[in-house]
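Next up: just one chain, as structure tokens, the form predicted alone.
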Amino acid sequence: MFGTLVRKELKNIIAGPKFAATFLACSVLILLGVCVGIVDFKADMKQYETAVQLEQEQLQEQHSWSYLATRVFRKPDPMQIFVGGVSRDIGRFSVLEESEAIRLTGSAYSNDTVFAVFRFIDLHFIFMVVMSLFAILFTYDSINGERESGTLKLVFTNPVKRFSYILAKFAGSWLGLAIPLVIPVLTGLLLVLLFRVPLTADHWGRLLLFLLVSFLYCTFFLAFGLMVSAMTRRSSVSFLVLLVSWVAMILIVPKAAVMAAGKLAPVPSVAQIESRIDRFSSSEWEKYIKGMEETSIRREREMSGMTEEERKAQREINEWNWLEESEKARKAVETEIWNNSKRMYEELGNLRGRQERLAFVLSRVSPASAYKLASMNLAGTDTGLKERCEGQMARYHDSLYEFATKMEKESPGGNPGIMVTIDSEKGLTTSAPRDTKTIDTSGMPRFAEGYPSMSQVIRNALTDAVLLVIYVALALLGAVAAFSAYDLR
């Protein structure tokens, strides 16, 4: 009997305009969907190679390691054609500078305004809000439609259970949803092996499991209809109510709770960090300056007695030392500077990490923030990309300007950089050897991005995915608990 009634709620699906309709918007929008993340993402990475190519011909025309100054790129994953997350938003690339702290800046929509304003359609949306309000128009008047019609009551007159009867309705309904999904995804996906996507086996796992994840987030939905056609008498009062429902859980909660969040764990603006930043820096400069300008007196003070000739002969015998005690003295200060931002971000980074987690705990009261976050996760466009991107390029960061200091003192006569000196006629100046040549990057460290491994994105994952797997629960049984006590008249 339950196969009969299975089959009988599959063969109404089928036959009625749900169904073709599903079907229609799933295949536009899903091939859309993967068709644009395709072109978009090749896109992306003809840009990055090409910014990366230009910048190590840049690096090749430079002629000091003193003042060694880059730009790191942040390389395209093929995982945001799927969930673009906040891989657009985040940035492409950080400049490198030794006393700079690292930030990226250059998103996308930085150049492609228009897409800021329209944004891109991928699966992960495409599940998010499509298919959960088909899922709804699924099974909004299950119960209470066939109340209306009659057909309820006749059924019944068999030797039916209200139990088999429930769960019949709830897998005739997920199969009329998984079918006009299924040839779309796939079809999907072989445009993706067609266009030589570069997909490892890591991309293929996070991928299937990011799909099976879609289809329980679908699930809950189908449940949480029939929940609701159980509860009500009329199909219309059903539709409202998950109508309702839907827009709080897809809009409402989400947003609600990140306010709270923001109120509850307040966290400096990036305009008040870079302050500080900057004050501290402003300082340690006039501190440098200041000191200069007392070694230079100090030094002219020593040669008061000499003539013009000793004092030249002078200066030429001490040239080499004072320009390395002021590269020696300007390096601290940049080291400081460098160690003061490094640790200003940190602790910001810190602060929006406990917000974010609270954030995070108040929305996943909404199936469907579990939902968003277990996808940014598996697909490693989550808010964490940005502060692993950054980690990474600060420790490029450190290698590239510990190998800079290495090249410089193994330069011939040190290759020391600007030294600052007070004149009596001149005032304060500046000085620098000259030096024609253009520094040797063939055994410079090249930046090499890391992914999180498969192991960890899976138990990032993990939390939003048995929450939703404890949604679906509790909307099944709530479907069974309120069908067992339904008015079948």
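Keep in mind it's a predicted model, so treat the numbers as computed, not measured. Residue numbers count along the first chain shown, from 1. What changes on going to the form predicted together with its partner chain:
- Of the two rigid parts that account for the motion between the two forms, one contains both residue 239 and residue 45.
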The other form holds:
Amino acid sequence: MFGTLVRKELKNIIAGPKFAATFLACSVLILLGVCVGIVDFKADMKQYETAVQLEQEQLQEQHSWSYLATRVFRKPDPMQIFVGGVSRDIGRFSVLEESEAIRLTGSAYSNDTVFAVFRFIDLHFIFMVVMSLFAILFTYDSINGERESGTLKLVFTNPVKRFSYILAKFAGSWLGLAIPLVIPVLTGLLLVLLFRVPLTADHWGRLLLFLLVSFLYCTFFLAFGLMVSAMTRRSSVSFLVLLVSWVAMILIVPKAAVMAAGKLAPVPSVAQIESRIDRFSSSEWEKYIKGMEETSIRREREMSGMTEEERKAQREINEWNWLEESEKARKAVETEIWNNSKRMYEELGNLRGRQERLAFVLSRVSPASAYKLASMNLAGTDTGLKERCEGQMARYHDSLYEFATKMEKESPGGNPGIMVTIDSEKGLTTSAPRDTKTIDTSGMPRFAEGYPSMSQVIRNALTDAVLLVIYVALALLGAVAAFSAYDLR
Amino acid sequence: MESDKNNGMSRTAPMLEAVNLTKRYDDGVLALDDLNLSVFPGRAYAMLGANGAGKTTTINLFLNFIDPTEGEARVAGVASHRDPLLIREKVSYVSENVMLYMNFSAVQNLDFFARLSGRSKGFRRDECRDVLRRVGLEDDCHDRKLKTFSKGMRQKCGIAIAVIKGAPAILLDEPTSGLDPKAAFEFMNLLDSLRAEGRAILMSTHDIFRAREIADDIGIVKEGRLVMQRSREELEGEDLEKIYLDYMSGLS
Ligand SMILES: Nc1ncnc2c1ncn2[C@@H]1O[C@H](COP(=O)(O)OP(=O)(O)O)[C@@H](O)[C@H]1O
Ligand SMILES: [Mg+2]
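Next up, the form predicted together with its partner chain. The previous block was the form predicted alone.
Now the full complex is given, and it begins with the chain already shown.
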């Protein structure tokens, strides 16, 4: 019985116009998305390799370990083909200098703003926006459409259980959607092989998980469409309800979550922080000046009974002490101000983190957000990418300058200072020393960026994947419950 | 096989039976009021009545698409709201407007509904074609999509589904309304042959002429009440149309 129902559902879908349209749209979009992704990735990779090469050559022309300055580059991850995430929003490289903090700069979008306008269509985007819509299209009239056409009643004049019927509807439309999805996706993977995209075993694992999560996401919309279809009498109504829900889930909820998080967990702007720091520092300086004034008044008072001579002697004796005292106080104020501003920025970072987490939690009300977070985490193009990358670069920074210090002690390079000569005839001339000896960079540590491991990405994506499973289960339960009370006439 | 058993039971146990059947819809409309009728195997019962008399309600109660407010609609002795799955094995249904899957051919539709019918007997694919021929659909339209079918052809498909199911009871809700005279005549012949096989037939209709021709028993339903019920023998020589109109205008 169940098999008969599933087969009929699948046959009915394949015979209908929805199937052909979906198949065509999926094929075009998925293959286009993968192609564009591969081309972009190859371009990014080439840019990366050239930049690294160039930096290497420049390093070899340096003369001294003591003034070592270079740049480190973020290696493009082939997963960005499928889930672009923040990969093009964050910088591609950071300048390395001994006393400078790591800061990724030069993002793809800041260099080529046209890309930012026409953001690329990766698989993730196609699934999130287009496939969810097709999933809705597959099931929005599953139940009420059959009621409208009169076939529902005829089916139920036979010994058919409602439970089997709704599950068969679900299974049939799932298969009907899976066919036009799986075939282009497999073709896309073939393209990835054909173009020799450097995917490691871990990459394939992550890619597989991403595809699984994507299917789970589409499954949610199938089940959701089924549920709404089983709760309404007319397919035009269910279509409208579903369209509004779709817009809410994909566009409104994530945006509203970010805005609500901004209201619930406010973060001061950098300008506010800076003005607070300014205020703090001026008040500290004020205190300092007041203190100085009081001291000098106190000193005057102490000397009030003295003659002019005695006063002079007293001043001479204490001059150094007093100077040292004031200098110490000034230093203390400076340290206090520096610590305060460090604290302020730390606090800002914490507040931002809190706001981001809150925004994510709120946005997870929408399966689209859960899917987005899960797939970005699986691809390693999530919002943590910048931090992870800067962390790796910071570690490299430390090891590099440790090495440089050691090398400097062992074989100091040429003096990079400027020679100033005063000649009676030529006057004043400056010249850099013509030291041709360059540093030997062969033993220098190289920046080896690691891709996130399988276990790491699974840990990051688990919450959202589980959430998607829950959403699917809820929608299915809702569909079964709604249909068990459905008026079949 | 099935019909043998039914013949053995005939005149003893009704196949379809409404006992004090009452239905009040949620909005308070009393659609059926204490209706009693019986249809025996091998007999046809025609329910006559104006629009809104309660004919469709009666049939929906037999199929358990709605629950009775009071009384029972029994199929082979079982109240339909007590075991809907069981009684749905025993009844076939043909609606006023048979609606099938428009993207499927006649054979595919018939095949699907035959598999759903829960028939214990084995099922052969070419049986579909035999049945389609029997209801008057020629071979050239067996594999045509249903959306190319006329209303008469769809009604024939509907009866084909009832035939292939082989159920002992058939419920028909105004099956010939909107059919041209020739199609209606063929349809009635088909019903006649099904009755001859021993099936119990309950049919609602406006068509007094056809009702008289085929039915063994005729009941007139007015505002949810059975106001008249007579057998073919009792109606011998009477003008059914006049009786009907008299009841409708409240003269009788
Ligand atoms: N779902 C319903 N809800 C409320 N009233 C209904 C419903 N279906 C039918 N009725 C009412 O019940 C009465 C009988 O309807 P019905 O059985 O369809 O009549 P018939 O088939 O004889 O034309 C009518 O008055 C109709 O308005
Ligand atoms: Mg009716």
